[in-house]
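Below, in structure tokens: the form predicted alone, a single chain.
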Amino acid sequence: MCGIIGYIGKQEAAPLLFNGLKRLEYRGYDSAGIATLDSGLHIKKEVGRIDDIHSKLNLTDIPGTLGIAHTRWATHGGVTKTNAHPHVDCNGNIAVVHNGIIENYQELRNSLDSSNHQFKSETDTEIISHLIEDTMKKGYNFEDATISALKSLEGSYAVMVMNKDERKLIAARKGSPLVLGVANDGYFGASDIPAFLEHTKDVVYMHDFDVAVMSDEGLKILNILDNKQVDRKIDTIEWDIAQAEKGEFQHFMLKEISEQVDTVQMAVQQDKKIIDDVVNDIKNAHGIFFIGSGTSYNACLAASYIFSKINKMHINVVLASEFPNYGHFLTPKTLVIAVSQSGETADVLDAVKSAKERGCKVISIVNVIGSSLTRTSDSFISLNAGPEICVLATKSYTSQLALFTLLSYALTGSYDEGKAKLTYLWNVIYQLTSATMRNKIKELAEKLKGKNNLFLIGRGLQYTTALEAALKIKEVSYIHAEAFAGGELKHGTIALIEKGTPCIVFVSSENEKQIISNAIEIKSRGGYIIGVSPRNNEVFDFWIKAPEANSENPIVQIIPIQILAYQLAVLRGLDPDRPRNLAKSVTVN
């Protein structure tokens, strides 16, 4: 879940790499480092966030027009300067940055230890530089030695390598994201497109086992599965650099919450043929699974309620990490719809792999075109949400819900009706994200910022919203938040309620009587009741008005709690864009 970037071209590399790292910091922020090549290798790295490291070391003043850089989310080895990337070989000739997990690194390290290699870090990444060094000692050139080293690795990797004696940048991927940028004056490689988006919109999506060799003479790509050079087309993306910047907002999280006025609309601006094809696949399937992780799983669960309500259809919903345990249910007639914002979530990719092995058809709902999931699936639908930089998913969640809802309506032959209802939501979302609403929710955040526990309840679609709302609050504010189905209170949960315990209650016209009864049970035991509801109720101590939207309620009702989670983080002195221990794309299992 680290971020890597490399550049070779005519411009000074360090400033480009530094700016790219800033755009990748959502992928990891334990430590960072840069290496450039001029008369020799120049390396700067340190523990901390990129701005803090820059103020200490000045990451932009090292010379050279070829370089690599890394921002780390620690997996192997503690958060130390020694473990920060780039890593080098014994002689300091080979520099490597890496995202992923090398599963056999201990075995490889032990074999190299016997050859008198000196390791400085605790990381699995360092093994790559020593393997290349060891192979070059046997007479291999830099390019062949790198390919040989990559072939010995087990696990996942996105790697970029440079050698002080050659003006080449080598990039490779297997199971971890890596995309190339083709600029007028050079080439980029990075974990994600925003890292180089201000310099080029022309990209090459690398496939697993691809090795790209970039030099002043051009770009060539080999695939080491068959040891042949391959052609990978250059795509032009539609994202704009402004979408990857905060603009007038203090944080990406608030910017992306506000963007939902537009992104929900973009989600339903689909080629109708694509929607019709998916609808036909759903109709013809014998057994349907929706799979996802984290927020995407919550979207899948909400969708299962929507399909039950609108289509009278049963959907199996499974956490991606648990999906392999359902393998004995899968047949070639099974349809799997996999959901992931990044398209690089390791658990989702593993689940899709297990489905494909059993002959299932796989359709993905994804935000990043060209991601591993789009290439692994039989077909995909794009969320069209633009880059989501904040670690927390906000606009991608409501886009997923909008797309599932559109599919549900299309399945009944009511595509136009569904699209019209979802299009109408911009009015509601505009009000929910307004400054007036943000200020009102800030009042609530002031009341809750000192709390240690918070509970959320709902029934039906509101239960799925409670689950996602709890996830948002604990992810970014570090307040323990737990969601329950309203009907489960009397089965043990109500024992947790004491005087002053805050409880958010999600209400719709459909379940108002039952869920208000549950709220009364909580209040009678001293709970502080926060209602998210079309109408006020005397049981509420604080009311957030969310207009009734029927099957679209999950989109409408989550937005105020996204804002609440944001406000809680800010009031508690936390960075909402970079919550502790989390990274945007979970690319390791």
Ligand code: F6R
Given for the second form:
Amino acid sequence: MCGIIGYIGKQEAAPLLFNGLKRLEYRGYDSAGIATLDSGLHIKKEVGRIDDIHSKLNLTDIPGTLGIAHTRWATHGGVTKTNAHPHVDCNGNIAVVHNGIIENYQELRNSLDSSNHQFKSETDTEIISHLIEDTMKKGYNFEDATISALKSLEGSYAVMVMNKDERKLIAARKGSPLVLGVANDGYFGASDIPAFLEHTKDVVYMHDFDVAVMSDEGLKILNILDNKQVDRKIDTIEWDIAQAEKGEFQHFMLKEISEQVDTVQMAVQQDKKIIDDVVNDIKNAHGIFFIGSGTSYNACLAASYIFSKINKMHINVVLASEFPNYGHFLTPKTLVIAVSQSGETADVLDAVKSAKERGCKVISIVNVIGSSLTRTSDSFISLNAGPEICVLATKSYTSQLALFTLLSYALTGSYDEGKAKLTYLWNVIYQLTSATMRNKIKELAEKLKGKNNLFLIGRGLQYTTALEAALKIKEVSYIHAEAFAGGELKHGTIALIEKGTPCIVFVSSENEKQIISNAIEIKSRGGYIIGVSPRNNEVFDFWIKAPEANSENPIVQIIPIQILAYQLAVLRGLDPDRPRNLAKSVTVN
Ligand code: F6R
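Since we've got the form predicted alone here, give me the form predicted in complex with this ligand too.
Shown next: the complete complex, the earlier chain at its head.
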């Protein structure tokens, strides 16, 4: 995944692009670059994080009121300056930034090689500039040549292109996110709204195969499937730049954890009609699948326990990447609920595509409106969580849980009761995210920061929390963390418990007796027991008080461990917002 941004207008482009890039850095951060146009094309690019590159090259000091920029997460070609975007054609006249993967890149490159094109990088992106060059040489204008190049691409792309001889910015998307911003003094295009949000709240969500041509004369959008001009409406977004900035917090991760006091409430502020429609779809379905990846999958799993308990309903929960194995169970009466923060996860999009091919109805639960998933689903419910910038999913997870819980209540005819209970949780979340709690968890993090392994156990809903908690700890602190259902650890893995091995135990009043006896088994082998529980217990070496919240326990109990994961990363000298090897949305299979 990479981040792209472009601007054409009255202001100097480079400072706008630089600030935008910093907001897109969560999408990739191994190299970055900017191209601007005044009397000629100017390009600066380098390997490293944007601030480091800026200290070296002064990225804001390039002239021109038209430009494009890119922050990269390498897919084709290593992390080198040459592979950093923007990429240009043979003569350095056409500059391109791209997010996505061109699948027929080798084939296209071979044919361009045979027409003597000189490639500088190992990237798939560079072929785009050469394809445009090639077509322009045949007499086509820049716009037509770009459309012709796009038509020959297989795979996914969000691209922005500029040309040294014209004040035009061309943006196009197929399968990768791209949103336009309509400002008073110009136009933006970017992978994500926060990149230009300080300049405009008016956005146009591009559809697949849309090509936007922005110039000083205005904006025109064509769809290249039928080459017709299309009218895409301008939406005004409701959240503001403060939600996309760190504010008083040192990291987005901590900010987003703290925001849960509001976001859980926002998740249940839904149009009742939308919830009623989904409830009807659930009631009428023959076979229901909840699908997602990573944290979104964990939310699906927790929801299946909630639906089993409250609604006595069996839900099939499947990892999006494993969904192809279930194809033969799908019929036009099957309901698929696809869950994704970004709405761009390739495994989820593929699963949805295959479900639709079999005639299933697909409803999605998504945070990023205008994402591919919102467009490919029959309908969607918004998480309303605002931008989640940290690579780790935190607030989007509790919003997913809140929404699923609301649906479960609505199915029993208790929508108002469910909404009231979830809204009231703010009180508990406020305590759990307070400075007092953060300090207490920091004490625990100090004790655990040098450990290489830890285990987590829970039963029922608490098992699903253990899975999500383990994922959080692993991905940000790089400590190996493994979750088990309470009764399972003793079936083998207990052999790994030795003196001081930490084990986090999630307790609810409902299963207190059984899980405490599992904790005792671990403690008697030397384990260090951390209880996340409504009540203290003598088996706990460290107790984190999480008030009993019944079906809402998953929302309440994950929060202290999100904080623990954060503190562990900070104490281990790691950057919680940008864990190694990870990107915010995984747009490859
Ligand atoms: C975990 C995390 C990932 C995502 C997963 C799915 O903190 O961020 O596991 O949950 O890649 O992403 P979405 O929800 O965008 O489909």
